[in-house]
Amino acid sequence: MRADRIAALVMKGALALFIAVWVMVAVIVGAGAWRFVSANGLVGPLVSSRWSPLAAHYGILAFVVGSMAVTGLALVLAAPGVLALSVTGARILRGAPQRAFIQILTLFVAVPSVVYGWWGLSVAVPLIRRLTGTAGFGPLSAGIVLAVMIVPTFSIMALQTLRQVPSSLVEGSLGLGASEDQTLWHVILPASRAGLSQGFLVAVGRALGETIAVQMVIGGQSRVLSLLKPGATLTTQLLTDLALMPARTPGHDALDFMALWLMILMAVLVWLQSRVRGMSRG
């Protein structure tokens, strides 16, 4: 009984510490963002792409568009690979080959993002440079690297979801004369919609929040979106400027404003996941 009480106290203490840390982060970021909005307004920085803190220009439109473009491109590029890997692991492989396949995917999930960035510098950037005649750095390279990063995570979630489809549905479809492909597209995937949606939202969060790998290949320039020219995202610009702007300066407050938008976007993704989970249980 004493051990149970100690364990309960440890768990409660850990929960309290976790909540306290996140409240502190939210208060610090929120205070800086409030000072920024009070001085610059809410709409102006969101519709301007001129970023020059030394000249008191804090337009973040280019970073917002860059984040959305890189994330969207990564999802589009990753989709075929996710479909192929998840179907292979869930519906084709069985026994030991299936377990080995899942372990390999898990290994790629655990690879540090800097390794993916290094791969982007070594493969993606030179390839785009040869094909387009540009420097090779930009949102296109970042989208390719992010696609490679999110494929293992999304594939494992999709694979587990496809495995949970009741065998009676599959056998019933095949028994009615449907082919394997027809069963996949018209029975298995629709039955897995909720789980696949959750995996999609996790992939969006992973891509939207990634920093190091994107920073290594995107070029780090604040410009209106061009896939083949150096650009930046919200996360990469935070990484670039955070050490250059002391706390409680206008430039640092602008970074707090950007960080707050990222926190809001992540909160929306978490809320959407909870909604999808609730609908799937309902």
Given for the second form:
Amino acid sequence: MRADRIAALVMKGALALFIAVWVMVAVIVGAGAWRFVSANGLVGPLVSSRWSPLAAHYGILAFVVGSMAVTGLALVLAAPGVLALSVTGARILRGAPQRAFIQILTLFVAVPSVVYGWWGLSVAVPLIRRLTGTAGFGPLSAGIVLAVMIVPTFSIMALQTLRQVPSSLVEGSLGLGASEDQTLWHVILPASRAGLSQGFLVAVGRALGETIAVQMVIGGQSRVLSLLKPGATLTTQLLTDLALMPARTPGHDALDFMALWLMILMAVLVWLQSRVRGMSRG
Amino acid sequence: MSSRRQFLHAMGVAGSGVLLGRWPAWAGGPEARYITIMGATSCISYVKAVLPEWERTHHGVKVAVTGGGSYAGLHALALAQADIAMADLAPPGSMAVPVRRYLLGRLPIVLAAWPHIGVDRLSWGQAGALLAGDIVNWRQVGGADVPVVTVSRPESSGAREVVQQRVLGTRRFSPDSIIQLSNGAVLRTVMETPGAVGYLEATAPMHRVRILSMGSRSFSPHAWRLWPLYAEPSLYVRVQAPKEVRNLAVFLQGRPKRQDFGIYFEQRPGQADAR
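I've shown you the form predicted alone. Could you give me the structure of the form predicted in complex with the partner chain?
Everything in the complex follows now, all chains and molecules, and the chain you saw is the first one.
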């Protein structure tokens, strides 16, 4: 009984600490963003791509567009791999090979992002350089690195969803004379739509929030959109300029504004996820 | 009701700890004294290498060393977030806190290029035009027919500031430059990217890149006094800093080992000049 009370207290303490930390982050970022908006307005920074914080130019358009472009590119590049891996793991492999396959995918989920960035420097950047004749640093390389990063996460979620499709649906389809491919496209995938959407949103979240792997290959310039020239995202610019503008300096508020935008984008993703969950239950 | 009270109590304790940045006194706390050194990454290896020697004679003092760049170090010093700033730059005029400077020496900065560009020497004007993106092919300066790719550091870098002032003058770095966060990342990028040129603090082995001569001067570690492009890494301490902090700065200024880390000096150890 006493142990139960202690356990409950520990749990509540952990929850309280979590809430306190989260509130602290939100208050600090929100206060800085508020000061920034008060001084610079809300719309101006969002439609300008001129970023020179030491000269008080705080246009973040290039970083917002960069984040969305790199994330979108990663999702497009990852999609075929995710589909292939999840279908292989869920519908083709059975028994021990299937378990080994899932373990290997899980292992790739656990690889630190700096390792993916290193891979990007060693493989993706030279590849783009050879294919395009450019320096190789830019959103295209970043998109490739992110695609490789999100494939395992997205694949595992998709794989688990595909495995949950009732066998009666599959057998019914096959029994009516549909081929394996027709069953996959017209029965299994539509039946897994809600779970796949959730996996998709988790992958978007991971791609949008990734920093170090992207920073290593993107080039670091404030440019609205060129896939083959150096660019930047919200997260990479935050990393680059944190050193330049420590807390309680005017430019730091601009970083808080950027961080707030990231948090808003993430909050929208979480909201969408909950909507998708609701759909799947309904 | 009781569980709600417990929850609110736990939240209050956790919240005060997190928001105030420390735990209540009854929760116990470290008794060690802390000194924070922050700033130029070019000095970190040297400082870390000699620090254990100082710590051995100063029991109970813990020293934390962190990078971030010269600007970050100086800002942190002004805001009392750091006790010692390492910086390749002089403190900005807007810095209201009176500080004392401990010069460590000279840190040569060299222009490094991809090995196969076919050029060994640049004039100062050519170097500036290359870094500004006005020269776009090495053929324009007598080299191979290879497009120029410029590699630079973020604005927080002291080396960047030195190159801006001494080489570029009123021009700006090319907007197409690849920005790398560290000296090592610049070295790797220059080494591997055809046509690349960037600037390096001469603290690390620089093989597999071509070190360019500037005007009539070629860089050699043995003739560092003659090399015209350099930063002056220094330690900055608030004038009102505790004795221990000043003692550490004097110690760091006096170790000849810094030459092993690319910081060359000719001043008498222990000499400090006030600002």
